[in-house]
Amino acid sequence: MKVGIDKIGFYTPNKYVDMVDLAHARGDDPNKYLIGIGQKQMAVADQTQDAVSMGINATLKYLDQIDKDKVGLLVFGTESSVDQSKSASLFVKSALHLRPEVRTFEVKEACFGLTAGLIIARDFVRVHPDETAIVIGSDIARYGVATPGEVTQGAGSISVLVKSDPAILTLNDGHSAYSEDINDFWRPNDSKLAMVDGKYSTQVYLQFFENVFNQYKKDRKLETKDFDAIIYHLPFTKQGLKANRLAVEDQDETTKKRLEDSFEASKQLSMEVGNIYTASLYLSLLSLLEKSDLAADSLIGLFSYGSGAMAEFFSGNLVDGYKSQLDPEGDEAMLARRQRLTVKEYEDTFNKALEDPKDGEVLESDEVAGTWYFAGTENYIRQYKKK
């Protein structure tokens, strides 16, 4: 039985703030931004905005495809969790209205988030092939103003539905993982900003896709040139760059070409958003979808890297007719309806972001009709509203 994606949505916040003028705030040359780090934009998300808020809305653009009452699974992977206890997905199933009998809890290992609950849901999809999993990456990557890892902020979330005999993306048996405890990025429980060693980081997220990568081909008896694309998790489509030209390295020149065209496609709307951690290498999966032209059955490979640090690389197919599940305009329409900010609105939405509004406060949105936001807390428990 085949078991994989079958439905893709895209949500991010309605502002964002340009790197060029980022750059020149900063008394950076753009190019640094541009070039240098591989961004163009970045999402900002204000304090009506947080992980629930937007897997809510990710979810929305196909719920009204699917059959509720067949869905058996919801689990949302986040590092941008909103309680200690209380799972974000229960306040996405409540918001959905999915019946009462869905299995559901939230996961966490840094980025790695989603992709674990894409193989929970693959397995539980298989042991009951008549229902039907949602899986939520949601998060704001955030480091603080004016701090070294600033440009590789971003917010956003992407839901999936996984069921058998998927209009997407078929997933491949077989994966080759590889974890191991180190202090490449993190981020305590009294602070909503992340730590990261950014070097470091950046050597260990090359040496983890390295080791994958090349394990994965191993078991799968398999070879670079054998893949149509390869897509990797993007904390900044530089180091995307960085591990695709490894992938490419030694390999011949109409393989070298494929899985650069194919990168390019895959990083188009990273550039635009920013970090989104555990919902990145499912933005370049949609990326790569509605910005190349991929044929029926074509082999994706996939890599996901959560800091921490975990990695696994996995494969797909893509379904044909696949293009039809897509709504690349819709996704276009989202990103051109926001704001752009000056550096000081920015800094001022990130900054008040950054607060918990009294309890009792209530917090109005200035999204567009439909849109569910964070409307403030009412006996601090957290309360969403549709605008």
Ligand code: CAA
Second form
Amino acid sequence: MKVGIDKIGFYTPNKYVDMVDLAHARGDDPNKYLIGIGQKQMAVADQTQDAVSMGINATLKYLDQIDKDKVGLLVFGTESSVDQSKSASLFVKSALHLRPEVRTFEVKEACFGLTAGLIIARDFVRVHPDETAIVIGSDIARYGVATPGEVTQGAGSISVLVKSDPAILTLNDGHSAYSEDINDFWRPNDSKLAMVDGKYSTQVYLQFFENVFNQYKKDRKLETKDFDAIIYHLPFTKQGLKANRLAVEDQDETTKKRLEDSFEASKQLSMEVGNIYTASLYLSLLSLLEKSDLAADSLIGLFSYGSGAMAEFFSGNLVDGYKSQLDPEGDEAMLARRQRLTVKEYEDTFNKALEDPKDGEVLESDEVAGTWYFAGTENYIRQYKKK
Ligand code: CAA
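Now show the form predicted together with this ligand, given that the preceding structure was the form predicted alone.
Below, the chain from earlier opens the complete complex, with every other chain and molecule after it.
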């Protein structure tokens, strides 16, 4: 039975900071950010957008196209969770009016969370072929104002529907995984800002990529030239470019060009959004599908990396007619609606969002109608409202 991704929904908040503005403010050469890091813009979440609200908004992009009574599983992967105990997915389930029988929970392994959920969902649908699963990755990447990691922040969510006979991507059997207990990136319970050993993190990402990519090819008896595209977790697009260079070195010119072109398409949305941790690889997938013209049955390799660290390589084949499931105009309009913040406005918005509102304070959103947002706490219980 074929199981895989049937729908993809994407949400990013309504504010961004431009990388050239940021470079000027930090006294850096803009080309360091544009070329050296490979980012053009960075999404900024204000106090009213968090992992939960963004996850609801991403799922709403396709919710009216699915049979809600068939959803048997809802998994929420996040690094930026909102509660130490209650799963983010329960807030989502309530907002979306999913049935009480749905099995739902949150998973954590840095940026690996959506992939973990996707694999669980694939296996769930294999056992329950008449049911579907919603898997959400939703994150705000925060390193702090004027830190080295600042240019690699971002905010957004991707939600996917997993079902049998999917309309977008069939997930293939098999995977290669690799994990090691290391300290490249972590976030203590009392900190809203991530801690990172930046240079080390960029090196281990590449080592893990080589491990799982080579192992996958060996196990599946595949060669690099068999892939029509390889996509990556993109903490910033230059990182993926470095991995893709490793993938294509020593390849013939045709393979090299094909994988370079597909990488180029896959990084476009990330360049305007920034790092969205768990959802980043799937933003690459969405970008690839929207910005290239791959044929049905194309083989796509996916590299997932979560610091700490856990990596996995797996693959899928595109389903005939997949383009009809996408909404590139809608995604473009969502990016175009964003307000360009000055660096001062970004800093104020960023710092304000680090604060918890006073209990009982009611927050208002400046988003468009229909968007869900965090409206403050009542008795320290988080309240989510629709604009
Ligand atoms: N023109 C063009 N390029 C320029 C330039 C200019 N004027 N000035 C500098 N550059 C280039 C540098 O040569 C360098 O390129 P290479 O990497 O190819 O050598 C690049 O710009 C970055 O320069 P630096 O290394 O000097 O940058 P930095 O010290 O400010 O730090 C960073 C960069 C380590 C990525 C930092 O932003 C960081 O710590 N980010 C957060 C950690 C991160 O994202 N790690 C990724 C792997 S971990 C992961 O994937 C999990 C996750 O999501 C966090």
